[in-house]
Every structure is written in C-alpha cells, then in structure tokens.
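What follows is one chain in structure tokens, specifically the form predicted on its own.
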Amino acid sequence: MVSTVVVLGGRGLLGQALMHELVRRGLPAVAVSRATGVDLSRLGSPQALAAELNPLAPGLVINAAAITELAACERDPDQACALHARLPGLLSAWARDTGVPWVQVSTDHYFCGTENRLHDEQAPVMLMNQYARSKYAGERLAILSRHALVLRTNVVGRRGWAGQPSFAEWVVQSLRSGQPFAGYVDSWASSLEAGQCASALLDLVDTGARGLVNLASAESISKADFMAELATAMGLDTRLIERQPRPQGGLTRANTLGLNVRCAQAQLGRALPDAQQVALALAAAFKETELVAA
C-alpha cells in the first residue's frame, strides 16, 4: 500500500484514527468531509464522486462517513439514506470503472435479543430504525462490488468534538463528575478502540480481504461491564456505575451487538483485543490527549 489513501469522513471518530494510523505508517493520506469542503451526502452521481476522487489518484478509498446519532437519522431519513446508502452505491460504480479497492465501514446495529451472543457474518439481521435500515442498504450495495471490503464494527474512542461527546467521552466525564449514572446490563457489544480498529482495518486491506467481515473485539460485554473496565483502566471509581436494565420506550435500538470475529482473526493471523485490552487502549488514548493539551 503506497498510493494515496482517501478517507471519506476523515473528521469522525474512526476517520481521525485512520488518518493518524496512515501517517504513523508513512502512507500518504487525504481526508474528505464537510470539514474539507465536500458534503458527501450531496454527491448525486458517479460523475460527482469521480470529480472529487479522481484528482487525488487514490490507491485505496475508505468510507468511514456516517451519521452515528440515531435520532438524527430519524429526523432526516433522506440525508441518512444519501450518506449511508447512495454513497456506497456511487463508490461501487466508481470502483468498477477504476479498479481501485475500497472499504465500506458498516455497523453492528442489526441485532436485538435478551442475552449476550456473538453474531457471525451470516446471522439474520433486524432493522429497527432508520440508521440500521440505511446502513444495511449501503452494506448490501457495497458487497456487490468485487473491489470492496465491508466491515461490521463498533468503534469507541475520543473524538474531540466540542459539546458532542462520544460514548467513551461521556463515560469518562460521568466517572469524573463523581455523580452516580446508569450502566445498562442488558445491552452488549464487542467494541474496539478507534486506533485498534484503524490498525486492524489497514492490516486486513493488506491481506487482500474482500466481502463482509466482522472487525470487533474478541469479547462482547454489557455496557455496564465495559464502563467498569474503563473506570478500572483509568483508576476511577466503578461504584458510580448504577447497573440497571435499559429504559423502555423511545427510539428502538439494537442491544445484542456482539460480533464473532473468527473470520477476521484467521485473515489477520492474530487475535483481536479483548474487552480489558480495549479499555486499556482507551485509557492510554485519553491520557495521551490530556498530556498534549496540558
């Protein structure tokens, strides 16, 4: 991998981690997003996408652009569909014409149930909200492209958007507040720290992987247990976490998000991190950022 790597959605949580990892590996990288003057949700044709990508002459495109706030997808389903479904369709057409490999970053927000489990790539999905419906539509379009690697994942980390904390940022803020807060015992996921995900993603690309692959932690745990792992890793008080079931009502959300990563591990030739390793990586990322800020 020596040609320019274009990261769509380079300002997001995973996008930032990808840009950092690409620079660390000494690879030329370009981020494309609203922050760089390109509204990816408004690209309406293969020609419009080509006009943005072709001058960059990429050897790889990674589509990490997404609206991750579920309520925002419900408020503006057209924009969610444009970004999550139309854009992968345009990328598929562009890759067919150019032969350039690309990565579609999908989601794990497809499963609901009453117990923790790990879902493989063939597990039946449940599309419970606009976010899931639009992301799944994009996933299906990407899988039709022989040039695409499609990754289901769950990414946690420090995003650094003022007034819009990521899940991990919210947990750390809540732990540091000294006030008790809810940790759900019936919502499970196999989250990866953003840097871990970026590194494994690029390694998978280097193996020549194609098609649908789960890329996540090797372990699925509840939100409450994940909060406790992060608190322990950061030396904070786990007793502030009030373990309770999810509240009823409101927007329907997936809750059994665990992903079976045997395929990814076989392709990579190594184990993916467990929950404790993810929490330690998160704690290190927060500490590094705070030392730089100081």
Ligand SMILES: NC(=O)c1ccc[n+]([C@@H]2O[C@H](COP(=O)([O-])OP(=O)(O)OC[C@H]3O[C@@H](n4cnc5c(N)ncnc54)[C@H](OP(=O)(O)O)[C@@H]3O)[C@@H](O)[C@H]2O)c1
The other form holds:
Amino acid sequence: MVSTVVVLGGRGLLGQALMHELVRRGLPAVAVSRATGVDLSRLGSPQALAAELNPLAPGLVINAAAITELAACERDPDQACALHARLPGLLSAWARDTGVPWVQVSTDHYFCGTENRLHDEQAPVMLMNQYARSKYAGERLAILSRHALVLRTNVVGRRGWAGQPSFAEWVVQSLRSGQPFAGYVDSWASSLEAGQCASALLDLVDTGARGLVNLASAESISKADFMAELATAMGLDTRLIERQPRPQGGLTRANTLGLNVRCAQAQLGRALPDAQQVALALAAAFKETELVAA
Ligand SMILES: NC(=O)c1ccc[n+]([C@@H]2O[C@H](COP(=O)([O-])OP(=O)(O)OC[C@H]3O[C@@H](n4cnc5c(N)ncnc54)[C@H](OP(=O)(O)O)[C@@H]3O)[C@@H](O)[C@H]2O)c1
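Swap state to the form predicted in complex with the named molecule from the form predicted on its own:
Full assembly next; the chain just shown is listed first.
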C-alpha cells in the first residue's frame, strides 16, 4: 500500500502544485495549513507536532509552509522564526523518532551582487532580512536530520489567492493591462514553474536523495528577461516592460538568486528546464486554468 504524503503549506503556490502532482501520480496526499485548522507556527514541542502528524501516518512529509511576504517577516520576526526555523527543528526530531523521510523546502534568497551567477550548494550566503535569516536557520536545522532532503529553490506560478497575486500573476495582469511596468535588469533568478518544481521534487525523493540540493531552472535570467519570455510565450506585448535597475531604499532584498543545479541534474539523470521551457510551462498553466474557469 502507498502511504500518505503530507504537504505542510498545501494551499500555497508550490503546495497546490505538489498536491496536484501527488494526485496525478495516484498517491494519497493531505494538505496541512491554517486553512485546514493547523497553525504550524504555534507548535512548540515535538509532542505537539506528533499529535498533528501521527494520526495521518505519513510515509513522507514535505514542508512547503512559509511566510513568503518579506515585509511580514520584518513585522513579526518571532512568527517567521517559529515557522521557518522552529518547525524544521521539530520535524527533525519527529523524523528521528519515526524514521519517516521529509523534505524541507528552503529558499534561494541568500545571494546579493552585481552579476548574474549560478550559486552551488557551498556558495557563501548573505542574510539580508528576516525572511532569509529565519529560512537559513531552518535549513541548517533540517540538514542535521539524516532523513531530510533540503531543497533550495525558486518557484513561479498561478496561486489563485484573491488580492494577493503571485509574481507571475502580477506580471500577467500587468501585461494584460496594456500599461507599461517596470522590469528589473539587475535582479536574477533561476525560477521553475511550480508544476515542474513539484514533479522534479518528487522524482528527487524517489532517488533517495538526502542533504542540501539546489532544485531550480538550469538557467538564471533577469526579472526583465523573464517577463519578456513569459510575454512571448503568452503572445503578449513585450514592449510594455520598462527595463530598469531596481529602485534604491526600502527593505534589503537578495538579488542574484541563480542556483547551480548540477547536483540535482546528476541525481535525476536529466536536465532541468531552461528559462524558455519554464515560461512555456507557465503560459500553459495560465491557459489551462483560464479554460477551466471559462
Ligand atoms: N515563491 C517563491 O518564489 C519561492 C522562492 C524561493 C523559495 N520558496 C519557498 O518555497 C516554499 C513554498 O513557497 P510558496 O511560494 O508556495 O508559498 P506561499 O504561496 O506563500 O504559501 C505558503 C503556504 O504556507 C502556509 N502557511 C503560512 N503560514 C502558516 C502557518 N502559520 N501555519 C500553517 N501554514 C502556514 C499557507 O497556508 P495558510 O495560509 O492556509 O496557512 C500556504 O499554504 C516555501 O518554503 C518558500 O520559502 C518560494
């Protein structure tokens, strides 16, 4: 019998894609988040986490729960620490007791600079804000667990939360508005479309991979170039994108987020998508959802 996969944060951008992919693969899946009545940031002990997880008898737990709004992490650093750092610590302890494998979804929000670079798993990190500090603390705690696969990643996709568009949803809205909008030329990332990320994540789990692995697009490009790829893939007007540097001031953000995916590709035995393949998958995902909604 195939045992249940529990997705912490199953209502999020990546979480929804994971739930979809698990169902597609015929695997029983349960999403856990505040929407299902569980505030994971309030779990203060291994017993409290076990009380949530053990009744579900998971064969795998994927932690994709996070506060991805950077400003919210600054406003409430304790909450960010509880969710991003304490929870992986509790998951480590729970996995030690149960032997159940688990995946910690980390971030690429660790690198700043003036060049587009592909950072490998050993590259020195820079922790520019509370989001990065709390996620990095969680990543370090997760790596101590011999049952954990810890993935640095970057995802784009449709999330469908009213009033809180994801980056890709905002780009598509902006392109469709017909009004010019800013596309930064000095902020780079190797984003995967959420479905591509979910599929590759589950494939990596199947290989038995453990420890820290970058899971991203094989190519890192600027936000402006990514917007242009998406516009082209969707048949929208690339001239609306005003290519410019990021504005100065405000919350300090990491900007050169590219990840080197050599290890993931070797482990998977296949290439990960380039930027054009990511844009095409994203355009297809938008089209499919809009067809369903129509
Ligand atoms: N999106 C990106 O570009 C990106 C880039 C790099 C890394 N990542 C990482 O990828 C993972 C998934 O990100 P995402 O973009 O899918 O995030 P998201 O769309 O913001 O979703 C976050 C999820 O976490 C849940 N959540 C938040 N606070 C919670 C709490 N206190 N208790 C229980 N659940 C809580 C949310 O559900 P409820 O609201 O129902 O609680 C939601 O399901 C995260 O680890 C993130 O750090 C994302």
